[in-house]
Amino acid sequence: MVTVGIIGLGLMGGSLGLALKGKYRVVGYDRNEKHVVEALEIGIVDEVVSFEEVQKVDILFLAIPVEGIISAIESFSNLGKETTIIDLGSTKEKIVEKVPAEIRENFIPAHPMAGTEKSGPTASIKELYRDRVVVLCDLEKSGEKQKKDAFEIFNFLEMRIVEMNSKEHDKHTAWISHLPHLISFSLANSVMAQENRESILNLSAGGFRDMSRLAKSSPNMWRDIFYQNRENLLESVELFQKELNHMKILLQNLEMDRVKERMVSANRLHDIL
């Protein structure tokens, strides 16, 4: 049986372990002892191993924050030539740049467009990846065996595979993932600065709950994502601010028909989604 290793047993790694167990032998590693205990209790992995041992598997997933991915790949010392390494980071360009040349063919840069605002092994969902998109980047520099492994495993997870280069990926995710998280964090802070806890609990309705849900996401993880993709994120923030300011001016001028036009234009997004 092919052995899959997972570094990081939180939401993403834990959900992966639950989905792959049975088809593959799954071993895991996590620096957080609480995560290790929970992963074994839940049955996320067949065995927890050391950092050195987890590198000896056939297929190795890196399900840790993006800065941790870079640290891990720079410290690998026990990899075999046939080992496939698949990172699950939300950024790609900076990670790809840091992959040592001697293991670049081993490496598959991947981003599953899946997740929730929750974290840790107890948040794991066996079906998290099913019917979701996974983006594979810069595959022309990956080995044939590694590409075969990646396609087989993501097809087993019933994911939709999209290929693009890492630079393009980071520009797109700045808009569809990273900016929404930044807005949600900012909205939560803005409301808490104006409203007391009681009023928030009593009056918050579906709209605010939907918009602020992402603010429950892991600050450690998102700090690293914002750092690695900051140039694209700053560009998206600037353009978003222009649109927000445009709406502000229309409201100040009581141009309500034009406000409605902007809302009608926004409605068209869900004709696509």
Given for the second form:
2 protein chains.
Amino acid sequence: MVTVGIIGLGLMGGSLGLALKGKYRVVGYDRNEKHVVEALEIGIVDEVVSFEEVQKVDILFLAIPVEGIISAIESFSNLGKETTIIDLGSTKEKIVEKVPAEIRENFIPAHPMAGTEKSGPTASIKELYRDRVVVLCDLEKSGEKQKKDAFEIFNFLEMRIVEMNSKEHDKHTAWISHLPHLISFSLANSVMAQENRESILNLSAGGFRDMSRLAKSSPNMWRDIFYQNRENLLESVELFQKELNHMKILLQNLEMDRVKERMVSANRLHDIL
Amino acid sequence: MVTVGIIGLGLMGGSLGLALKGKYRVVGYDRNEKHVVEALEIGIVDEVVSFEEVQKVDILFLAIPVEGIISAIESFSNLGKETTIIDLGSTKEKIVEKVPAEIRENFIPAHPMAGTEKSGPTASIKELYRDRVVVLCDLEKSGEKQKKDAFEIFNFLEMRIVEMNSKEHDKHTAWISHLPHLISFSLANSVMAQENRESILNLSAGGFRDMSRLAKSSPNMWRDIFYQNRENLLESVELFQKELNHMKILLQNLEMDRVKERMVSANRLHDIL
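Could I see the form predicted in complex with another copy of the chain next, after the form predicted on its own?
Let us now look at the entire complex, which starts with that chain.
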């Protein structure tokens, strides 16, 4: 049986363990003691092992915050020669830059477009990855055995594989994920800065809940993502700020037909999503 | 059997008809021919009647865009003396101002905090209102019979009644509903302005879908809401812009610990919502 190692047993790693167990032998490592206890209770992994042990597997997943991924790949000392290392980070360019040359062929930069605003092993969902997109980056620099492993395991997870270079990936995810998170955090904070926030939030329905859900996401995880992808994120924030400000000015000038035109334009999302 | 009239047989009026039929006799009016045909096909109302006829009922709902509500209440000529008129508009202050004095006691300003991004009779959902908040405004100016009717019918719909003055209502909904819509429209437009929008949107997962769902809402309906509530909305937009810009500047200055603090602060939503 192929052995899979998972570093990080939170939402992403935990969900992976639940989905792979049975088909693969799954061992896990987490430096957080509480996560270890919960992971064993829930049965996310077959065994919890040390950081040294977890490297000696056929396929090793890195399911930790993106700055932690960089630290981890710089500190491996016990990797198998052929071990396939798959990182699940939400940023790719800075991570790929830091992969030591001697393990570059072992490495598969991956980003599963899946998750929830929750975190920790108890947030794990066996079906989290199913039918979702996984982006694989810069595969021309990965070894044949490693690519084969990656395709097999993501197919087993029933994910839709999209290939893209890491630069492109980071530009895309700034728009599709990182900017929406930044907006949601900001919306939540601006509402909660209101004196009568409790009575405002008492009226919340589906719209506000959807728009503020991401604001419940893990600050540790998102600090790292924002840091690594700050250049693309800042670019997308500025374009968003321009669009919002344009709407504000139209509204100030009572140009309601033009406000309506912008909404008709936004409605085109219907045709795509 | 009590007769309910519904002006406007789209998502809001249609859902109301589906929920009330059986318990009440429901007649409807819509100036849109297509809506009339669809409403009869779906069985939203017992009968479609003229604008004159629909006024001669026990309880009359106005389920049309908020500028249309103002036109309607200024053009009634066939109302019953005791008819309870309940408007379902998303704004309240400007509507209440325009209610003619001679029907002010008949009038119940209401705002059900329910809806979806869809519109038209075919979007109707029988359970749309159940368990949701309905805000009733300025009730001290409504008659006793009319208040009784309103409480009875919203209780029948299993809604949670919250009372508030119309000024307060409009300030609250600017935050909880109107600003989130404006942000969502702007986010959708800024992503769709990207040259590679299709390949960006191909990566969309739950986060982006949630944040952009409201951008699919009806431009006609939202033009009116933004117009009527522009003062409160502009105030909330500016506070949101400040918060977002603050995050941007922290990111530009690489003050990641302070970025994290803002996210920890946003996480407090957990405790309330």
